[in-house]
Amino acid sequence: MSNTGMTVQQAIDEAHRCMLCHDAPCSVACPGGTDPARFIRQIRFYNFKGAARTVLGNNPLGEVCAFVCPTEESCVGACLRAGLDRPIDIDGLQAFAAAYGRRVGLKAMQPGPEKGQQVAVVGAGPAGLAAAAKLVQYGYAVTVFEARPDLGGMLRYGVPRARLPIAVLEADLANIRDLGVTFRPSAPIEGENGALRLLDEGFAAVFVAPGLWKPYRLDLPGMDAKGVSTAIEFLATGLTDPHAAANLVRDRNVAVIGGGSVAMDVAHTAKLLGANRIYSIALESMTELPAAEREFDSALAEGVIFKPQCQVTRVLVEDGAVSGVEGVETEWIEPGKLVPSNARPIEGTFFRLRVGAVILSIGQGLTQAAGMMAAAAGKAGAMVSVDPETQATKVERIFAGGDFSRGAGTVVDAVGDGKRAAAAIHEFLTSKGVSA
């Protein structure tokens, strides 16, 4: 699927391929409620401004989602046109509509009549941004507390610019700023009672979405050697200090442990920064790799060497630095159960690779500060428990969403959480008559 550079004629031609389904499955399948069927129909009938209004009004990160969402797993995957030839290029049309709105200066979101109540949002990632935008549209004064110096969460610090141009992120952020959301960067909310303190400070409700920033590591020999990094660390450094990231991988073979979309981002970034051979070593088979189709295809095109159904058992070290990895092939004890504890080594399948860097991409969890907030919301040491319909936690007036409640997920899932939480907060505050 293409998501950049559609001309007007290309967009019209693609929109004319749509079958104008009743109860369109593409719209039903969008977790963020962007309503693809509506904006495709609007493009088809030359209402480009209306299409832009649909995209940017329904989804505060409408342009971002056109670039980064694995649409083959949602709207594109549900497209009935695929039964005839190929699905509609929904992400391409969404990017076209959003870019058109940006060019004409469209303001698709407007603040609602002031209610005189303040709501706090913890985390300026996709869920927090979506919640903040929607809450202002309901009329609340919203302050977003972000631990890092810049806004966007993983969109800022984890997605390569080849997948998400910085201008696209900044455009969606500008639309949210223009609503009047107050942002407080470099202002972490920490401690078990962090969210409760915000209530004590006068906020009528709190939406907590700090994301997952603690990378998982493996307890293997050699993991403390120079040249071992994690996906979160490497990608963030690649975006903020490319020279330092290049020093890790340039002219070296690189072992990326993991086979998900983030691992593919790591491989792509390493390639751009001058790595030689790049290996993706994963427990899953080639048909089970969790990477989104487009990221997997890009990695293949860039020459990434996949070693599926394999497990690294040791990092080799020379003079304190990574010199290679050893491992074995594996098989699932119980077919279809894709968890590390279900993998067992196959005798006689030892392998050794000469590499100069190892980058772990096996997931991430809650930082200590976020974990303490989760404990306060009723579930220590794990993702916070929420009502799936409202994103409400067990603590009244505290709501949560994004990766903080569901585990690592897509941007559009996080947007859906934020919008759902904002609606529930509005309903709760209205029905209870809560005042700041």
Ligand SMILES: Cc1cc2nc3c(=O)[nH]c(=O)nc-3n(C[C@H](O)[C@H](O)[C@H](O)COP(=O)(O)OP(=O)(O)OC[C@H]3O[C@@H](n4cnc5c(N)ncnc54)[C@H](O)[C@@H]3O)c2cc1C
Contents of the next structure:
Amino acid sequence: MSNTGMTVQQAIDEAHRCMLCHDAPCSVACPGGTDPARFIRQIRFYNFKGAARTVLGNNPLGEVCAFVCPTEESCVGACLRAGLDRPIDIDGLQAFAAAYGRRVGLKAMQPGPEKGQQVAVVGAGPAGLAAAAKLVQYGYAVTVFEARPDLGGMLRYGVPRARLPIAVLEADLANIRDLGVTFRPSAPIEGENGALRLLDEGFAAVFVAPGLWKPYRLDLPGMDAKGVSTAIEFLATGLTDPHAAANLVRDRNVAVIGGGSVAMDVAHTAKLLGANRIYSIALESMTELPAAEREFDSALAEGVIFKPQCQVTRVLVEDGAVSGVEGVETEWIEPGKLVPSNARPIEGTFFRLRVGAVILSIGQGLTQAAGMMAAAAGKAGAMVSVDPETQATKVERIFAGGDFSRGAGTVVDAVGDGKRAAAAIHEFLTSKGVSA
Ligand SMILES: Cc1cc2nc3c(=O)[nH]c(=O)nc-3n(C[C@H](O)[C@H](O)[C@H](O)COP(=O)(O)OP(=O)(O)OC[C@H]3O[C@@H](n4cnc5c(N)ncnc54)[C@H](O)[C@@H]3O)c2cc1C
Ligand code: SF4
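What about the form predicted in complex with the named molecule, after the form predicted on its own?
Time for the whole complex; same chain goes first.
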């Protein structure tokens, strides 16, 4: 991935490597419908404005996605040029096109003719933002209710700035604001009937996308000691109050419990804030770790010490604060079944590490407010159940998407959900003639 800024000549040269494939697999593979084949062709023919229009018009978070998408699993992973030498640098070209659009003040999205109906969106993360932008383009008046003081969801409070510069997020947000979306920050929707209440208040439909913000914890001795934190709390503090986050880890050894991409972000942030030795302790083996390859590679390069197939059994506490962790090595009872209940300790493998901070990075679930909305909208298992074609829940006029309905996913998946829901809401309100 190269998003450090291509020159015009580099962009043209890279676009010339594209084979202009029929039924381009790169475009088919994008869950957000960004259409790489089209913008690459436009760059190749010096139509930079057209390329910017394709990126930013198709995907309301088009510039953000150029920086955060795990493209090796989507467009770049599908690129046929890889069969000849190496895939096209789609992220680099996307960032180039979006930055061009920003420089020339391009308005790639326009509000549609007013429909006289209001739609509510719960959550200003990628799913909610994409839905809001698309709904305004269909002509609806959209109000986004956001629990936190600022917009962007995990993009603002979770993803490290080294991966997503704040200016890039602000650029996409400015385009969405300019469309005329009404944002209500610090306005959580709560209670069992939170989403239904919005219908009663006159909204013709509601799109619910509050994400996953309740960090999972472990029930172990010492977990309430000073110095134990969770990934979401630590990363959000690191982004909004770096001094407070630094106080937790500076000059200390840190045990990050977990081996996924979020754990790698925690390790990176702890390093940046002055931590000494950083351990990533996970139940998986080195080849099973769930972290994306590039995040795992950067963690290795930053000197993170991996303790694979290990389990922390106790947090050691001195004077109320973390002083270490104890644990054991583990093995899978049934090979290939990577769930905590399938891990068993191996006798005689006890270990103890001196650490001054423990950061749990073992996933997130629904907060109480989100859980109540999920229950009201028809919860199946841990998440709310939706029709994958339309994002419709079991409750008429309530749609849902993003991490709230699919579990921990990616930004572009959430964007895809938001766009799909907006189209389905439009279709529903048009065909039913529902009036607010
Ligand atoms: C640390 C971290 C790094 C990540 N890095 C990447 C990456 O590099 N690339 C990638 O593709 N994906 C990444 N992801 C995943 C990605 O951020 C999520 O999949 C995506 O943000 C989900 O979007 P969403 O809109 O469903 O939810 P969120 O982004 O979680 O947004 C939900 C919004 O709803 C708000 N909300 C919650 N409850 C309520 C309520 N009751 N009322 C009103 N508002 C509410 C929240 O405050 C939040 O703003 C990362 C995730 C984390 C945690
Ligand atoms: S798959 Fe690769 S080579 Fe083919 S159109 Fe897409 S970017 Fe170009």
